[in-house]
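As structure tokens, one chain now follows by itself in the form predicted on its own.
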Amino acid sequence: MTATPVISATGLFTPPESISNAELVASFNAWVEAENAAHAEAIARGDMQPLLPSSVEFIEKASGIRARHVMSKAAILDPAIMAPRIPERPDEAVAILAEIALEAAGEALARAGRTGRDVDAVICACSNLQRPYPAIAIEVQHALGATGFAFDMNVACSSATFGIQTAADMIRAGHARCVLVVNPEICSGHLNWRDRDSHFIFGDVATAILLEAAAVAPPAHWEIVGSRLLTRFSNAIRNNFGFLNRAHPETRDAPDKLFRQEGRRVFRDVVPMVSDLILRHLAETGISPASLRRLWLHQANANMNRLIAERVLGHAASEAESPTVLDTYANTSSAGSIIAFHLHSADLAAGDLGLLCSFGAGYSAGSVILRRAL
């Protein structure tokens, strides 16, 4: 018999440091002061374009975003670094991804009632991947003190989701009746904090979903209605750094090792792309959008989300019907999603139905539909 997977848990973990616009902003233009008079007479000839500063109002226009939370704020702020400045571990010493995702799991398996010991898989599934390996997972996995196997993906921002489906797809094939699925991002890290269109948005955080066999899962978890996955290859968001590439520019002139994206192009492709497939797989599940209490989407860009909800619901969503994380955490790329749920679910009773729903570089996207049980 084909066992049903089921959404038991979630856990968070947000760093204790967080940076405001107003701080973000200083220390950029700072920075933008002292290269416009380092190169004042080459602005002057015309053979160099002046840098241009931000503000506050710009950036909150531009994405909803006021803060993000990080683990090296000092650093990022100074304008001679404008980057995460993390000391290197040694290998016995556990990894910072690790870490941060398991403190996001222990909450998770705390809510579920459940241990390191209950977990028969673990997926890392993330943007930001420290190294190629040993994965992620398995030190997550070891230091659970769980069995099984484990392993680690990369979708972008959709990650998340792409997780919580092949987990699903592991529990339902009968591979392992409980998964953790842990999306630890450090963004800062891959971000160019000198790149006015960009600077602001990515923050730091991790989250942990626990997937389990309905039969095993404790009374009060949400049903898995259905999941639908969709990637289409394109280069308006990309991140070109790597191992066969191990430059990593800190000035203007080479930026293209880090996160960049055609903002403009992005909205214009993904707003369609992304409602299409909410629309077509509720239709596919049977379900009417009007009866959908919630939304929890991908936390990338505030007026993005806006449009997405409206398509879908057929009117402007209220808070209530989309919440929304972005103004204090950022985009935590694949994290953003599972932040929504784990903060604005606990009002939903036995019944409702609400939809999780990721979309980033790829293009990839994913979508989730979820019953509350109790």
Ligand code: COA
Contents of the next structure:
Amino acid sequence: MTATPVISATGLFTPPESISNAELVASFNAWVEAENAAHAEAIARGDMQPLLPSSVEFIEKASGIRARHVMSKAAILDPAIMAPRIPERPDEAVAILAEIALEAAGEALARAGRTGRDVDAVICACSNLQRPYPAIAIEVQHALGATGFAFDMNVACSSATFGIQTAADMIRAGHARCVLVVNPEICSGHLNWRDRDSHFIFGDVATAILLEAAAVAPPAHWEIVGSRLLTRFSNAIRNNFGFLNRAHPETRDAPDKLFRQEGRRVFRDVVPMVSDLILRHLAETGISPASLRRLWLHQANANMNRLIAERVLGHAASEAESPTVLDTYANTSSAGSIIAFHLHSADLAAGDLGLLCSFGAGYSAGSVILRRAL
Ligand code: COA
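Follow the form predicted on its own with the form predicted together with the ligand, if you could.
Expanding to the full complex; the earlier chain stays at the top.
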């Protein structure tokens, strides 16, 4: 008989340090002032355009972000550095990405009444992997004392929903019974903190999702009613960092080796793509949008979420219908919708339906319909 996959529990690790928009903008503008002073003659000659300052008001209006948690606050805010400085560790020490994944995993396992030994597959699904190999997921598997197998996967901001469908399929196929999906996102490492258009977008966090066969899951779980994934190639969000860059020292640190996007185009392309995916998924599953208690949307931009929720529900969504965590977490890539689910799902009753949705670079999008079992 085919096993039915469910979500038994989730976990969340939030870095203790946080940067407010005021702190971020003060650092950015100090750097802008210093750069413009250093190039005053070229600017006066008209050979160079002065850099423009950032503003708290713009950031809040354009994105809904008020603060972001980070792993390395002082270095990010230092105008002479403006990047995280996380010391390299010896091979024998746990890697930072595995460490924060384990923090989130610990909470998910405890909530489900499980230990690492119950896990028989680990997927690390995130946007930025710390190294090519050995897989971060195998390091997490080892640290947990889990059996079975583990691997890393990357579908940018959609990694978590793609990880959920992959884990669910493995449970259905009988290849695993208890799959841990972790989403450690140190987004501050790929963000260009000197790019006025995007320096405010990302934060750091880790989430974990424990999926099990319904037959062995705790009674308080979430049924996976169905999932749909979608990808469509686009250069509108792109990062050219990769192992072949080392052959070209002259361009190795160029801005295209960090996150960059055409924000307006992303907005235009992704809102219809995602709302159509959700509406099609609901129609194919025989569920009316009105019967959804909650949307746990990817957390990239409050205006985008407002439009997507409105297209799906047919009316302006309340905070209870489409909760946001962007204000304090910013965009945490694949972890965003999982944070929203983790923090805003306890009040749903048995039988209530909700929908998890991710979207981002690729383009990629994922939709997962959940029903509370108890
Ligand atoms: N501070 C002050 N002003 C700024 C600024 C900043 N940090 N950054 C840009 N501006 C200015 C621009 O110069 C421009 O000024 P102008 O009209 O005088 O030319 C104006 O603000 C509008 O810039 P624009 O880039 O068009 O802003 P926007 O309203 O499109 O918002 C995003 C930018 C990135 C917040 C928005 O496009 C977005 O969120 N898009 C979706 C991206 C996304 O979600 N990506 C991740 C997917 S996972």
